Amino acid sequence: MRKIAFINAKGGVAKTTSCVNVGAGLALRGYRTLLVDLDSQGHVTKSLGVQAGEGLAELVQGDASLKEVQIEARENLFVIAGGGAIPGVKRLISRRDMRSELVLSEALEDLRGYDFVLLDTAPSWDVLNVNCLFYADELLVPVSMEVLALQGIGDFLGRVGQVQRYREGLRIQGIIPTFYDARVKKSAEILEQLKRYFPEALWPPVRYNARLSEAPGFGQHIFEYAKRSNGAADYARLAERLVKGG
């Protein structure tokens, strides 16, 4: 079972979009895939048109079992919801005296039956995201084609490096350029800089595509909403690359 986090401290870089659509791409290929939402906005369930009930917060706080919080969203695609109760999880973690970085790992330790577990994280560096780094084995880092996003990636990866000193086996599987527009000079320049900085880790870009932002409003992933769009083609390619090991 591969445990992969979509993570970046900056918001607006398409973490949820990438998590949901890569997950959908894996599910369509027959891989049992679980999406775990670590964000208080609860956008994973909203993106798939799923009614969220008990979720991650209730699981961690002991108010629901692991079986109860797994929601079947599509064939081969399951969700553990985030939502407004997530801040309570962060407070619980902060109050813990020992092994506070392992609260998420302990909550999910009996998870079985999936090929992939994909975690959608909040745009922050907080105790829950640190927990995520101690649970996941692989990181996918979406980076939008903006100067501020490029400047912030170095600081973020530096923090990840500090965690890697204590979390053996945690690796950055890929950097995913998002909102790429070949017609815009800035996009091409930032992509070239990413190629120089991360020659081994850079994955193919996700092109700017309005269909990707429209699909969640209809409670659909991109393969349902616009299967012939550039967005569908790009996320299908990323899912295939993930299956092949990155």
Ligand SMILES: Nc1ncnc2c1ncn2[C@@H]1O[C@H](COP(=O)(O)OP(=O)(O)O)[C@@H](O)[C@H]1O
Contents of the next structure:
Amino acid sequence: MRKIAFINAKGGVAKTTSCVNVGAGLALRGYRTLLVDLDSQGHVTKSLGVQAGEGLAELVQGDASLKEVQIEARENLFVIAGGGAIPGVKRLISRRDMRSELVLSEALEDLRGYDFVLLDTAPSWDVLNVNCLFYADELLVPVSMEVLALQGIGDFLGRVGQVQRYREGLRIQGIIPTFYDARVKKSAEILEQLKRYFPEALWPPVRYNARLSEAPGFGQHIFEYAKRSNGAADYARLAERLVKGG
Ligand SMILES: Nc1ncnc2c1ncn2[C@@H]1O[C@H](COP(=O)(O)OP(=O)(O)O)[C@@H](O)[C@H]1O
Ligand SMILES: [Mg+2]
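Here we have the form predicted on its own; I need the corresponding form predicted in complex with the ligand.
Following is the full complex, with the preceding chain placed first.
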């Protein structure tokens, strides 16, 4: 069971879009996949058009069992919902005296039967995301093609480095350039810089594609909403890459 977080302290870089569509791509290939939403916005369930009942908050607080919180969204694709109750999880973590970084790991300890567990995170550096870094083994870091996003990434990876001192197994599996537009000079320049900084970890880019932003409004992933789009092609390629990189 591979445990992979989509994470970056910056918002709007396509963490959720990538988590949902890579997850859908894996599920369509026959891999049993679970998406865990750590964000209070609850976008993962909304993107897939499923009703969020009890989710991660109820699980961590002991009000629901692991079995109860796993929602089947599609064949092979399951979700543990985030949403409005997530701040309660952070309060609970903050109140813990000992090993507070392991609350999420303990809550998900008995998960079985998945090939992939993908975690979607909020754009922050808080106790829940630190918990996420103690649960996940691999990180996928979406970076949008903007100068500020590029500057933020060094800072973010520095913090990940601090956690890696305690968790040797934690590795950056890939940096994913997002909103790539070959016609825009800035896009090409930033991609060049990313190549220079991360020659090994850099993954192929996800192109700017309006279909990707429309799909969640219909409660569909990209392979349902526009399976011949560039977005579908790019996320199919990333899912494939993730399978091979195991
Ligand atoms: N490649 C893309 N092309 C066009 N729009 C995109 C693309 N990826 C994401 N989006 C849109 O950009 C916005 C931010 O993406 P989102 O996945 O919510 O970012 P994050 O989870 O990092 O905050 C959303 O409206 C999403 O639909
Ligand atoms: Mg998000």
